[in-house]
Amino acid sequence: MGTGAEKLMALDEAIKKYVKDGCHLSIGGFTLNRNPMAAVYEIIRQRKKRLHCYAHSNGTGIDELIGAGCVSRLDIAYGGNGKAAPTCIRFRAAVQQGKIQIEDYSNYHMSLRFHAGAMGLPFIVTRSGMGTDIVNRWGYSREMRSKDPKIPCKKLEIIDNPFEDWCGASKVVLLPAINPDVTIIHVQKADKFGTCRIEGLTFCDADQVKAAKNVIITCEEIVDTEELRKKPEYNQIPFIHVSAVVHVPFGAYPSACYNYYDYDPQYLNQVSKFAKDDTLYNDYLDRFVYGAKSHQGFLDMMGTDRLANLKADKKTGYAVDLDRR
C-alpha cells in the first residue's frame, strides 16, 4: 500500500474546488445509509446549480439537492427515505412538475453502468431489462443528448447476440458507462492520503469512486496508514482514486453510518412534512442548511442528546432501541 500526497482538506474548500455549476456529480450511499450529507448541505450552501446527478438508489441526499434547486438532470434507479418517504418527496414533485429531467434505469443497470465506468469501458452488456418499459421509455431526448458530449447518444442499445449459438439469447442490452466529473462518498475510516475502509454494505460506492475524474471522501475518522495496513483486504478504495479527504464526524447524518450511528427517523419524518409544502421547505432550508453555516453548526442545532440516542450498538452496528416510527 503506497501513500502519495496528503489530501486533507476542509469541506467548503473541497466542494468549491471540485463541484462546479453544471458538472456531472455522483453521490454514494443507499436510501437511508451513508448518504454524504455534510457534503450535500455544503453544496446547497454554496448554491451550486445545473448539476447532472447520478445515484444508484439514494435517499435524503439526492432529495435535498433537488429540493434546493441544485439539480437539472438525474440518472437514478430509486429515491426513497424508508417509512418517512417511500418515494423522495422533492424528487417526485420535481419530476412531475418538469423541473428536472430524469433517465430511469433499474438498480442492476445503474450498478453495471458504474462498473463499466470503473473498468474504463464505454459500455457493458447485460440481458436485464428486456421486455420492460425501462428499455422502451427514454427520459432524455436525442436532441438534448446531441448538445451535451458528456451524455451518451443513446439511453441503451439492443443488439444481436454474436454468441447466440453458444448461450441461446438472441438479443443483449448495451448500457453506457458513467464517468462523473466528481463522486462524493462517506466512509467510516480513511487515512490522510485517501485510502478508505467502508464497514458494512458497500453498495456501489467503490465503483462510483473508480469511475470518477475527481473524488471527495468524507469520513468519520482519520486513522494512521499503519492501521489500515494491518488488514488491507478490508480497504475498498485505494488512495490513487481520491482527490480530497475531509474529516466530518456524523458526516452522513441524518442518514445512518454503520457501526457509528443510525439514521434519525424523527428528523426524516419532520423533513418529509416540510417537503410537501414549498413554503415550509424553503423555511426549513433557510433555518437548517443556509442558517447552519457548517455541518457542525447543523449538528449543534440537533443537540448532543439527540445524536447520542442514535449511537450504534457494538454488536449489531445499529441503534437497537431506536424508535423508528
Second form
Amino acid sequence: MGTGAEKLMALDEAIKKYVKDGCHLSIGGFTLNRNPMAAVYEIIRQRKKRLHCYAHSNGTGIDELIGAGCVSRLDIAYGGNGKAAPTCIRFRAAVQQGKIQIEDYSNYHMSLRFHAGAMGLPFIVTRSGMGTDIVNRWGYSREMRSKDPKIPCKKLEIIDNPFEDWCGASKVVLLPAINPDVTIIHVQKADKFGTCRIEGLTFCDADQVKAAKNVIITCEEIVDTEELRKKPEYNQIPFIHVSAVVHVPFGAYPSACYNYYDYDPQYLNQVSKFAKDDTLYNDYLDRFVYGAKSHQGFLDMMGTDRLANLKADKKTGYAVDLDRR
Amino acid sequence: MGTGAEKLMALDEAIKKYVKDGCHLSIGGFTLNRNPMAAVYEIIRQRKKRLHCYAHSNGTGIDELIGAGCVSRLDIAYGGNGKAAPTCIRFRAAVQQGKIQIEDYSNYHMSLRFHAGAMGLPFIVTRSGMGTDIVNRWGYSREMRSKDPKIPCKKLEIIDNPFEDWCGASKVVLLPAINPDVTIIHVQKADKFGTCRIEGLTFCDADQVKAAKNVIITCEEIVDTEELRKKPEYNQIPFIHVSAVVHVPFGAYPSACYNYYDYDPQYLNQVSKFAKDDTLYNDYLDRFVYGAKSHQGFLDMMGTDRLANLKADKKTGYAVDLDRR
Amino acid sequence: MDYTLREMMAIMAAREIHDGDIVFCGTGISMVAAMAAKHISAPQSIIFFETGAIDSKLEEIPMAVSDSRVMYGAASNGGLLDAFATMQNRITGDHVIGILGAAQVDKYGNLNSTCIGDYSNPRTRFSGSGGACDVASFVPRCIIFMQHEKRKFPVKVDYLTSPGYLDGPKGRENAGLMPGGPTAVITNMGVMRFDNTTKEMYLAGYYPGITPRKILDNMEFSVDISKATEVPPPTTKELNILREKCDPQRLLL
Amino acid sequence: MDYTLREMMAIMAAREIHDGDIVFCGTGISMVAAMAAKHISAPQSIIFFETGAIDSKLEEIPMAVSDSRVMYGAASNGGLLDAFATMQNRITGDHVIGILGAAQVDKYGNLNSTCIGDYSNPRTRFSGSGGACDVASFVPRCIIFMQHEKRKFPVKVDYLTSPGYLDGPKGRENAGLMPGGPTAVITNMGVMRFDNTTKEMYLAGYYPGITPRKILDNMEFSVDISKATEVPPPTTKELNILREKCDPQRLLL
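Mind pulling up the form predicted together with another copy of the chain next to the form predicted on its own we just looked at?
Starting with the chain above, the whole complex follows.
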C-alpha cells in the first residue's frame, strides 16, 4: 500500500528498506521474461537470508536467489528456464541437497493464490489437481504450519460442491491466499508515484502486487504522470498499491523485457554452465554479482555492444534473428 | 464459443439466432454507459418473452427490456439510471405489480458470479453481505429452484473458513456461478472474427462474455484484424469466445460509448416521463421501438444534429459542456 | 454568506475525509462532497468508483458512476472486480472511506435501499444495493447521507441491504464481517455518530437554526442528544470552492 | 526422404490436431508440432500458451512460453489466469488439446514431472508441474511426448504430477475431476493410445524399423500390442513444411 506521495528511490535503498531477512517475497515475470533481475542481484549483494519465496514460474530470478543462499522456503509450481536449464540447476541442487524446504503447486494454483490475496479472500476455488500428489502430498508439515502464523494451517482442502452438481462439479479444491510481505516486479513504464504500464503479457504481476503488503517497482522508464493518464485503461497497477519506484534501465537483464530487449542466451547458457558446480557457481557470484557492486556495474561488464545486440525490434518487440543457440 | 471463422451478421439475424424465448441473458455496460441498446431494441421488436436476465447495474438496457414485457426473471444488484431515473421506473413498476420475479444481489456479488462462470467454477467466494437480507432473503424459493435445472439449488451458502482464521476471516459467503445462454455487449472496436477492444472502463463485460454459451458483439467499428493484433494486450476478448459480430454505429445510444458519443440526457429524461404511465410507455414503445423498424430507423428519428451534439471530444472521450439537465 | 442545506451537507461530509483517504463515491451529492474535500482540506485524497476508475480527475461532474466523465485522467480504469477487490483487500481497503445514501437507516446504522413493505411483495421498490452492501461490508469508515424524516429513521429497516453494526456490539464479528460500520450520518438537520461501546446512533451536531428536539421529532427511534453541539456553518472559502470548483454548472447542488 | 526421430514425433503429434482445435503448447517439440499442424492440416487451429497469448503468429520459435515471441500478432495477450480459465471453463475448454512432456508415465497415462525418489528427499528433482497438472485436469484431449526408456514407463510414477486416468475407469470421476485424460503418447518408437473401457495404455502404432517387441523391452509395464500397425512415415510435404516453415533455424529439431 502506498499513498499519493512520490516514491522514487535508489535500488539499494528500496531493497534495504523493504526486503528483510526472513520475509515473505514474490517476484514478477515468468521464466525468461521480465524477472526483476536488478533487484534479485541487489538482494544477493545485500546477503538477505531465510526468505520465504512464492513462485509460479520465475525461472532466472528464483534460481539465482536460491543459488546465492537467500532462500529457505519456496512455494513453487515450476523451476525451469527455457533451453538453458529445463530444470533450474541451483534449484535442483538445493532440493536434492535438502538445503531448502519446498511445497509444490501448479501454475494455476499459484496464480489463483495470488489472485485470492489480491482480492482479500482467505482462499480460492479450483478444479485442478484432484487425485494428484500436488493435492495429496504436502511439502510443509502440519507441525511446522502450526508453529508459524505466516503459513496457512493446511496446504489445501477438498470439499463437496455445496451447490449439488452445479456446473458439473462434484468436488473442488480450496487453496489458501498468499499475501507476501514484499512483491518486486519489473515493468516497462511507471510514473514517480508508482502507476505502472506493463506491455505485452502481464503474467501474474498485477495480482502479485495487489496481494503484497509492500511493493517495489523497477522500471525501464519513468514516464510523466500526465502521459500515463491519457490512457488509464492501459495501466494495470494504480499507484495506491506501490511503496517504492526505482528507475533501472535493463532491470530485467539477462531476462527479456518486451519492446525493450530480448533475453541474453549467451549469458543464460554461461550461468547454466557455472551452476552445475558449487565452486564454479560461487566464483560466478563473486565475479558477476558481488563483484559488480551495482546493476550498472554489471551492465558495464557486459558491454554496450552485447546489450545493443539484444535491442528489441520495434515491430515484434524482440531481437529478430538473434543467435539463440 | 466460436471458431476462427468470420462472424459478421445483421443484428436481426443475430438476435433471431441466439436469443430464444425463455433463454438466460446478460447484457454488458453499466447504467448510462455501453448498454447494447441496438440489440435491446431489436429483442423488443422481435417480441422475445420469458427471458431470465442477469444484471449488476444495466440501467437503461434492462429497464427497456422489462418495460416491453420481455423479462420474467431477474437476478439484479441495481436498477437505477442516473439522474433521469434514480430507480428504474419500469423495473420498479414491474416489481411492485408482481410482473417479474427477482432476486437481489450486490454489484460485487453479481460481478463475482460472472467471474466464476468465466473461470468454469461452480461457485466463488466473498466476504460481502453477511448479516444482511441480501444473504438472508431469497427471491427464488427452494421449490422453484428444485424444478428448474438452470437455476442453482441455493441462492448462496455461508461456510466457516476451512483455514482457521487465515486472512482474518471467520466465515465466507459462497455464490453460485452464472453461465448465461447468451451475453450481448457493445464495444468500440472489433474485427470480423470477434476479437474486441473495449476503450475506457470495462465494467464486467469480459467476464460476462467468457461465462456465456453464445456471445453477440455489437460494435462501433469493424477494424482490420492486423490492426487489432498490433497491440494484443489491449484486446480484452479474443475471438474464441464470440458467436456473432454486428456492426452497429451508435449501437449503445441513448447510453454513452466512451470516445465515440455521450449519453443523451434529453432522450433519457423523455423515456422517464413516458415510463411513469403504462399507456404512455406503450405509446413510446410503439413509436420509438416498434415504429423504428431498425436501429438506423431509430437514429434517423433522432436526427443527425442531435447525434452530432453528443459526439465525444477527442481528449476527454465525452461531450464537453453538454447540456445535461 | 447564505448557503443551502444541500451545500451544508456536502461540506459536512467533506470535513469527514482525511488527507490520504481513498474515497468511494456514489452518484449525486457524494461526488460533490468528495470533490470538495479534495479541493479544500484533503488534496491527497483519492476519488474512486465501483466501476473501476481510480483517482479520477473529474473535470466535469459525472451523473452516474458509469459516466465517461469518471474515466478522465484516472490512474487506471479497470472494472468492477478491481474496484471491489481494492476494498475487500485489507491492505488497501483499510484506507477507504465510503459515502452512501439509503431510503432507511436504523439506530445501528443498517441501511435499506431495496424496498418498503414485504420483500416478496413490496409497496415501494428502490434501486437495490448496487455496490452499497459491498462497501458497507468491507471498509472501516462510512459516511451516510439521509434526509431527516420519521419514516427514514425507523426502529427496524424493512430490508437490511447494507450492514451497519447489525444488532449492536459484536454484531459484525458474529456475522463474519470485517470490522467497520458507519462513522457519521449526515442529514439536512445535523450529524449523527455512533457510540464506541453500544454502537448506537447519537446526535453529535445540529445545524444553525435546528434544535435537537426537532431532529428527534423526525425520527421513529430516539437517540442520545446530550453530547450534541451546534455545528459551525460552511465558511466562505468552503462555499466558494464548492460552487466554483466542484459544481459550477449547478447540476447537483 | 530421410527424417530424424524428432521430426517423426513432431509430425505424429501434428496429425492428432484437428482443424478448429485450441492447442495448448509448452516449450520445445510441442511448439513445433503445433506449428506443423497449423501449416499442414489444421489451418484454423489456434495456438495458445499458459502465459496468456491466444492465437500467436509465431514468426520465430519461442524458447519458453514466456518468450516475447509468443506475443507477436496474437489475438490477445492476457495473463495466467486468463489462460487457465480458458481451459477450466467448459465452453472453451472442451475445444482445447494439450501437449505435454514428462519424466515418467504409467499405464493410465498419469505423469510425473516433479521428482524421482521420495518427494520429501528426492534423488532427482525436475522442474515441477508448471501448468501441466492444470491442463491434464481440465482438457478433454492430451498428447504426451516421451522418450521410450524403461525407467520412463514405470509401473507406478514416483510422484503423480498430472492426472491421466488415475487408477482406471471412473478414476477421474471419483477424484472429482472433469472427464478427459491423455489420448496419445508419442515416443521415439511409436504411438500408444488408451483403451476406451479399461483406460489402459496400448500400442497403437510403431515407426518403420521399430518392432512392438523392442517397444515392450523399453517399458517397465506391459501393454497390449495386438492392435499395433506400422505408422506411415512423414511425407515429403510434411517434412518440407516442418523444416522450412516451422523451424528454419533448427533450434528445436
